[in-house]
Structures are given as structure tokens and as C-alpha cells.
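Shown here is one chain on its own, the form predicted alone, set out as C-alpha cells.
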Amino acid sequence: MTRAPRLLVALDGSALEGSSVHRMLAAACDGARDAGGQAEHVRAYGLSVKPCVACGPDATTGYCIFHDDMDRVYAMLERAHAVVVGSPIYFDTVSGPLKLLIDRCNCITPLVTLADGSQDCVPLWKRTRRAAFVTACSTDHRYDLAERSVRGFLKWVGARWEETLAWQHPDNEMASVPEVLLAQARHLGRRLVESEPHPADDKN
């Protein structure tokens, strides 16, 4: 039986098409396609997404009480074999539109009422997806705090962070990411798609 092509979903938090982050994500998508997989490059700035309103336990039987462009994002993430999140660093974290998307994924591990009446966050998806983070920022700034947020998000949507590609640069030039890093991003996309899913019972 022929296996369906594996899907890599690239969540792009860059405001500018053609930026360093955008180019690294595009390269990761190219690598996934080179490996026989599929790739979806989702630009957060192009989505119409309402902010999360913390609707509480047992809010809905679906993913979210709202229905907007996130419905398409949920469907892609559910089907994804791999997820790559990319963003420039804004005030030590990811960009606003990407953060809206991330917050709306709270419902992938929703707060629910259990049979004994207690409440807990229960994941809807097994944590089998492979994942990475790509970013660009000034050499004078750090990206580890943004990485921490992204890693928390990836865990919440059933993925495991594996590595970060960071372009720290002293200039203010758009798309200054070097070819060597684009090659690494292409290799990353290929590797993520070619690798087997993480075991469903992996607790790490």
C-alpha cells in the first residue's frame, strides 16, 4: 500500500514576505517537497483570527467556539507530520499575529471536566509530530524566550521541538539570511519529513 505524502506545516510569523524568516520557512517547505512530502506555508499576517477569550472548561465539542481562518489551521495541524514555526523576535517573543494563532490552539489540549468531577487539560492529539523553530533577530538581542514560548505551543499541539535555526545579524537588511542557513533549513524540512513519527507513548 502506498503511504500518503507526509505534510509539513510552516507557521510564518514574519510581517514581510521575502524576509529572512519567510525565506527559511520556504526553504524548509522546499526540503519537505524534495523528500516527497507536502508542505503548507501559512502566513499569520494573512489570516483573519479572533483572539482567544479563555472560554473555560467544556466550551465546545469542536476545536473552538469561533469559526474563522483558524478552522483551516486546525485541520492542517491535525494532519501534519511535522511543524516548523518561524518568527522574528518582537519584545522577546514571537510576532503578534503568530501569537494570536498560538493562543487559539489552546483548545487542542482543552480544559475538560473528568468523570470524577475534577478538571484537567487533556490533549486531543498524540504527541507524534516532529517540530522546529526558525528565527531572525539582531546580534544584540536574545531569542531563547521566544523559543521557550514556541516549544510550549508545540507540545500543546502534539509536537516535539527538535532544533532551532537562528539568524542573528548585525545589519538591518531585509532577507540577509545567508545561503548556508537556507541550505540548513532545506535540510531540516527534508529530515523532518523523512523521519518516522515519534512514538505515541513518548513522554519527553
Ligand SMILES: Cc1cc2nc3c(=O)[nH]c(=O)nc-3n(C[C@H](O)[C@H](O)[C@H](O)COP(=O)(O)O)c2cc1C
Given for the second form:
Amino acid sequence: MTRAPRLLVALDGSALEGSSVHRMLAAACDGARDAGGQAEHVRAYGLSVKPCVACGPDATTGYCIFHDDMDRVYAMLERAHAVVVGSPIYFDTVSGPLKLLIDRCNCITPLVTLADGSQDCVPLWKRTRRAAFVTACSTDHRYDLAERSVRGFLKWVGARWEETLAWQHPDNEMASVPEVLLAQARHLGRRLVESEPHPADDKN
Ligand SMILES: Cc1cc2nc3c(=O)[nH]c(=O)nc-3n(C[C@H](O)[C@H](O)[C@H](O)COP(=O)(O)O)c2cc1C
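Moving from the form predicted alone to the form predicted together with the ligand:
Below: every chain and molecule of the assembly, starting with the one above.
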């Protein structure tokens, strides 16, 4: 029996189509398709997403109390074999629209009331997905703070971060990412789709 094509979801926090991050994510999607997978390139700036309001434990039986473009994002992430998050560095972290999307994924590992009355964050999804981060910033600045945020998000949506591709450049020139990094991004997409899911153990 043939299995369904593996899906790579690229979550794009770049403001600009054709920017370095946008091009790296497009290359990762191309790599996923080269490997026989599917790819969805989701631009956070094109979505209508309300901010998380910290609704608290047991607020809904669905993912979120709100229904907006996140419904589509939840469905894609649930189906995803791999997740690649991309963002330029804005004030040491990810861009605002991507952060809205990230915060709204708190409900994939929601705070729930347990049978004994205590509360805990319990993941809805097994942590089987493969994942990576791609970013761009100045050579004089850092991306590790954004990477920390993205790695926390990936854990929350049942994914395991494996690597970061960073384009650090001395100028603010648009789309200046070099071919060598685009080739690495393409290889990344291909590798993630060709790799088996992580084992669904209970030690998540
Ligand atoms: C609002 C804003 C904030 C920024 N903050 C930082 C920063 O904290 N550190 C940094 O290195 N670059 C910063 N930059 C520059 C971008 O990260 C950099 O130009 C990056 O390459 C843009 O990626 P892109 O071409 O994929 O959009 C900022 C740019 C903007 C517009």
C-alpha cells in the first residue's frame, strides 16, 4: 500500500516576498517536493490571526476559542511530517505576525485539569515531526534568542528541532542570501521529507 505524501509546512515570518527568509523557505519547499513530498508555504503576514488571550485551562474542546485563519494552520500542522519555521530577526526575536501564530499554538499542549484536580500542560500530538529554523539578520547581531523561542514553539506542536540555517549579512540588502545557503535549504527540505518520523515514544 502506498502512503500519503509527506507534508512539509513552512511557516514564513518574513514581511517581504522575495526576501532572504522567503527564498530559503521556498527552497526548502522545493526540496520537499523533489523528495516526493508536499509542501505548504504559509506567510504569516497574509493571515488574519487574533492574538492569544491566555484563556486558561479547559476553555474549549477544540484547539482555540477563536476561529480565524489559525484553523487552517492547526489542520496543516497536525498533518505535517516536517515543520520549517523562518523569520527575519526583529529586535532579537521573530517578527510580530509569526509570534501571533506561535502564541496561538499554546493550545496544542494545553493547560488542562487532571482527574485529581491538579493542572498540567498535556500535549495533544505526539512529538514525531521533524523541524528546523531558517533566519536572517546582521553579522553584528544574534539569532539565538529567536531560535530559543522557535524551539519552544516546535516542542509545543509535536516537533523536534534539528538545525538552524542562518544568513548573517553585513548590510540590509533585500534577497541577498547566497546560492550556497539556498542549496542548503533545498537539501534541508529534501532531507526532512526523506527521514522517517521521530519515534512516538511517551517520553515527550
Ligand atoms: C523592525 C525591524 C527590526 C530589526 N531588528 C533586527 C535585529 O534585532 N537584529 C538584526 O540583526 N537585524 C534586525 N533587523 C534587520 C533584519 O533582520 C535583516 O535585514 C534581515 O536580513 C531581514 O530578513 P529578510 O530579508 O528575510 O526579510 C531588523 C529589521 C526590521 C525591519
